[in-house]
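Starting off, we have a lone chain in the form predicted on its own, written out as structure tokens.
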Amino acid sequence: MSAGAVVVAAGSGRRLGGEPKQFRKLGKVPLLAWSCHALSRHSDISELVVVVPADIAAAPPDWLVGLCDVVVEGGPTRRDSVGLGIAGLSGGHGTVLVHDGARPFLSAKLIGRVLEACRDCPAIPGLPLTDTVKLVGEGGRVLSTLDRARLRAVQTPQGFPLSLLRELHEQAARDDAEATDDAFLAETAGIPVRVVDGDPLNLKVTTGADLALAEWLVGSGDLEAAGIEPPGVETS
């Protein structure tokens, strides 16, 4: 059964200064174009919706229109934006992936792992932690040291049966509930969530240091070795 995908890129992304980070150049193309390219060319993804700020949705650039099927305007929160993206799908998909547009280096292997795992329950990619993690209370007092062997740093894309994710977002809208990721909506509803291996290259660009690292990776050759190709889009 076909899968749909939603890329969420409606945030202001102003921590880098200037224009929103998802439209900053990475290599020779906008950062957002990388993940859209990876999803649009994957054989198991039959429809791609991209959620962007209102001004971009009103007049989307040609390069974005060429990489996706639908461009929709985002909402005031991430949960609102994901809900609007899901609503933009034409339907008929068994599963859906939700991806953060600030994660440019999305590999076909990671897409495949999540799609394979999310056919019957939500599935998310995660990486083991290398640092010791402590629970800290008021005044900076350490309360406990957590078992990092059982902890994962969670990434996107996160995969769901489409009907389930729609139900979760409809309920969240009724409850006016927020979530930092979609898996949290499933967790709070008592629905099991499966974790699959993440990808160390699948970094999230949030700060200037993140962007500098991403630029280094573009020129390093590591992306090509992992099968991550730059999108050939015309942005002028």
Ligand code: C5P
Given for the second form:
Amino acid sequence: MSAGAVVVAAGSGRRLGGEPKQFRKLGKVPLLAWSCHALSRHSDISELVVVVPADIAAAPPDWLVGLCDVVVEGGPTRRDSVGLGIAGLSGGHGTVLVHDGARPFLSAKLIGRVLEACRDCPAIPGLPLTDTVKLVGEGGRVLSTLDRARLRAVQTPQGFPLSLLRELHEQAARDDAEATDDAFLAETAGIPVRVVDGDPLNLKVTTGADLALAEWLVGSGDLEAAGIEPPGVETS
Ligand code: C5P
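The form predicted in complex with this ligand is what I need now, so please give it after the form predicted on its own.
All chains and molecules follow, beginning with the one already shown.
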């Protein structure tokens, strides 16, 4: 069955200063172009919707139009933007992937792993933690140390049966629920979520240090070894 994909990139992302981080150059192209390229060239993805800020949705650049099927305007929160992205899919897909445009280095292997696991229940990529994690209360007092062996740092793309994700988002919109990822909506509805192996290269670019690391990776050969190609798009 075919899969749809939604890339959310409508955040203000101005922690780096200047334009939103997803439109900053990484290598020779905008950061957002990397993950759109990976999804658009994957043989199991038949439709790609990209969610962007209002000014960009009003006049999307050619490189973006060339990489996806539909560009839609986002909403005030990530959850709103995902809801608008799902609504922009033409439908008919068995499954859908939701990916953060702030994660440029998306390999075909990771896409395949999530798609394979999400046919009957939500599936999300996760990485074991190297730091020890503590629960902290008022005044910075440590309340407990969590069992690191059971913790995972969760990434995107997150995969869902499309009809299920639609229902979860419709309910969340009615409840005005907050969610930093989509799997949370399934968890709170009591629906089991499966974790598959994440990818250390699939980093989220949030700070200037993240962007510097991503730039370094572009020139390092690690991406090529993982089958992650730079998008061949023309940008002005
Ligand atoms: O802010 P956060 O790091 O959670 O953002 C994750 C992703 O969600 C980013 O790619 C960002 O552009 C997107 N987002 C969005 N609409 C919003 C807020 C965030 O599409 N209103």
